[in-house]
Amino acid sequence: MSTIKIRAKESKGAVTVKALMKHPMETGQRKDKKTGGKIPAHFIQEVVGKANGDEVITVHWGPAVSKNPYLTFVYSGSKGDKVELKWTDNKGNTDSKIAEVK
C-alpha cells in the first residue's frame, strides 16, 4: 500500500500537483512515554517530482517538518502527464505513486 495520495490538475497550462504522504516524521527529540529514552529520529529527507519522467522539483527536508506532511507544487505541463513522487528517508526507506494530469 503506497503512503502518498496525489492529486493533479491542469489549468491553463499550469499543473498543480497536490500530495500528502503518511510519515511518521519523528525529530528524534521526543522521550518514550514508557521508556523515557529518546524515539529515534526517522523522518523523510528528499522528495522527488518527475514529471513524464523530467525532474522538475526536488525537496530536502530535516526533522523540523510536521507528522504526515503535504506538499503542493506548480509546473508546466499538460493533462495526460504521468506525474510521480517519491520519498526517502533517513532510514532508507522509500516509496513512490504516479498520477496522470486530469
Second form
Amino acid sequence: MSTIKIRAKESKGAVTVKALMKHPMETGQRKDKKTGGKIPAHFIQEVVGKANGDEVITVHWGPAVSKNPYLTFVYSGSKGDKVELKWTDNKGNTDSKIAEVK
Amino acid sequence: MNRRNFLKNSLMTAATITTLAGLMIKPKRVYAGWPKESFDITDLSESIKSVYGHDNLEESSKVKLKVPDIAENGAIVPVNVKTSLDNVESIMLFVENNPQPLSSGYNFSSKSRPIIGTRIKMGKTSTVMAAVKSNGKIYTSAKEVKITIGGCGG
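Let me have the form predicted together with its partner chain next, following on from the form predicted alone.
Full assembly next; the chain just shown is listed first.
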C-alpha cells in the first residue's frame, strides 16, 4: 500500500493539495530505551509535487518535521489535473502517488 | 592461466568494480539539492546566512504566519504560511530554539501560489519564523509558540 494519501480540490482556478505521508521521521537524537544507544536518523528529505508532469513545488524537510508528515500547497490548475507527489528519504527510499484533482 | 588472459581478466574485473561503485554512488547525487549543511547548523543567524548568503531580513505584515500560541504537544505543531507578496521563490521555516533551527524549505515554480502548511517538531518554547523570498529580498514574520511537552527528546 502506498505511504501517501492525497486530496486535491480545485476552487476558482486554485488547486489545494493536502497530503499525508506515512514515515517515522526519526531525528537521530532519540535514545532507544532498551539499549541506551541512539536511534539512527530516518526522515524524508525531499518531496516533489508535480501537476500534469510539470514541477510545482520542491520541498526540503529536515528531521524536525513531525512523524507521518503533513503537507499542503496550492497551485494554479484545474479539475482533472493529475497531481503527483514523490518523497525521498535519507536512506534513499522513495514512494510516489498520483491523484486526480476534484 | 597465461599472462595475457590474466591481464584481460583483471582489467575486466576492475571495470566491473568501477561500474558497480559508480552505481552505488549514484543515488547520493539525487540529493544534491538537499542543503545538508544548512540543516546541520545549530545557530539561527548562521543558519539564515547559510541559506541566503546574508542575513538581511525585513519584517513584513504581508507574510502571514499561523501557529498556535500554546502547543501542548511539541511533536506536532501545525504551521501555515501564506503571503500576498509576488514572485515568491521560496518559503523557509526556522525554529530558533530547536537543535537545528532550519526546519524546512519550500521552493516554488511559476505555477504555485505562495501558500504552505505542515506540522513540525519543537523541543521547547521558541520563536518560529517564516521567511519568504520575493523579488530577491527576504521578508519575515515571527511568532512565539509555547510548548508544554517537548517533541525532540525521548
